[in-house]
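There is one chain below, alone, in structure tokens, taken in the form predicted on its own.
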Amino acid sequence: MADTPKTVFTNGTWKENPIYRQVLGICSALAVTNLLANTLFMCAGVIFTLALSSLTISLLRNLIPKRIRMIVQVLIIASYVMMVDITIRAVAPDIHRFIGPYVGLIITNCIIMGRAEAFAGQNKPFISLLDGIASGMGYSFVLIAIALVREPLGFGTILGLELPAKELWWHQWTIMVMPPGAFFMLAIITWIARCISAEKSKT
């Protein structure tokens, strides 16, 4: 039986956060978070795909044969990813040139496939839609938090706008625009989030 909307939302955004709790979807977390603009487009694409694919799979859950359910799920997810890819290409071609390959990988994102198989295929449409939105938001919170640190430290900018400190005294941290910087930030955020969860479980 499906959980209540409040429980589903809390689980997706915090208690069962797909990145720091389940360690899913970290490829994009490491690849697109050096610039906040890239991160925002990726997050919007994942939320859109997660929400609508979960809704669609839930609506069709009683019609999809069990033997081919994963093939059908991939086709549904791929359809929404194509919409995202075309939209980003049209709206922001410069950003698409950087994140385009990673947008295509949304199709096989473990978060989306996991929610489709574990939740949407067994629950009603509304609660599945909410689960998709919540999981997408949980994913987005972590990516945005990483980008908000990496871009200022690595480039001295935020959303491409130079920060005052860059002109006065700031020296850029080159490591923050490289893969190790993403690993460090992901590890720190995971550590902080799990410490908070541990403290809350004691009270």
Second form
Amino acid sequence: MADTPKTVFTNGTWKENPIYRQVLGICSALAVTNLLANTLFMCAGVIFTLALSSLTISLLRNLIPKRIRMIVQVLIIASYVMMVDITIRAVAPDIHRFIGPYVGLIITNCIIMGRAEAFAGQNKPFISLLDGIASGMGYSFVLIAIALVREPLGFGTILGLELPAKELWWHQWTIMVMPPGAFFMLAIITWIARCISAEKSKT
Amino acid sequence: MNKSSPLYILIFIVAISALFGFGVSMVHYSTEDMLARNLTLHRNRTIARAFDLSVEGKSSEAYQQAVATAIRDTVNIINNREWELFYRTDGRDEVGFIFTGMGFWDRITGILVVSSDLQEIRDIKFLSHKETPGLGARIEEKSFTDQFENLPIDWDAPLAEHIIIGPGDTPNTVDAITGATQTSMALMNMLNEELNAFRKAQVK
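We have the form predicted on its own; now please give the form predicted in complex with its partner chain.
Let's see the whole complex now, leading with the same chain.
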């Protein structure tokens, strides 16, 4: 049965979520989630790259020689990532100084190559674009959820804004600033998401 | 044309490389001015923070104004080396210079502010580095750089120990970064060599 926009969207964001179902793109998920602003820029970059690379690869799918398809996919993905990298460096240099190395690593992000190889190479442009956006959003939901816990607990802020009456109740969880905090949060979110999925499949 | 033929593959690769190369170049070209402005802002902000200047606002102009008012920037060539120096115009007894050296992955560049008599480091701020994010890159964090404020330099100690980053209980010691031993050691060696070279150049 052909994929409908609804199934593509549900799969990308929930049923086949790249982070907690496929366990892809974990490096950046752990690295950039201690501040929400960094996370949002990273998510925007990944959604942009996923959507446009899926669209481009789908548009060119009948022209790309099979023997060199992966080289072409990497070239297309790398070009979009460079555009994202230059744009973030120009628009938000402070954020780029922190997430810059990870923006470059979007090129090797398994989610993007995975969607290009598994979906965009065999499907029409619109549905491939939607698949790219949905997978990017699935990635983003998990990262934002982690950042929404790590930043308040680690820095006492959300998007750089101080939490209300912070001095009365807030105590820093240093581990949330450090990479192990992301491991714990990712495990908890994966656990919750899989419990909900299991409940739904039972009913 | 057969898609598997070498000629088709060659033409396809050349065409797609040219197309995407052009796209990336256009994005770079259209943001060139912004990138140059950001670079100037970063440099002025780093100087302002290294000298603890008071800045009214966070705009590029505010930092430019603060640095232009309080700092005199000169370039001296001594012993075949170009020293970029920063002197305070308000008479405070400190001088800054651009230090550089190999980190763990790539070159680290920053501004070191020392007392005019070279007896203590007043502050350190980094202009650029490519250390591992989350590990070596933490040299930029305030908790690390704060340790250098008023850090005495032990000129009687061997070259590698004028200042120490790592274990030790002498006054010229700062804590290394956990999980970034190589970066900490590289930074310690670099700072000691740069301090020594600066002293030898007798640039005060």
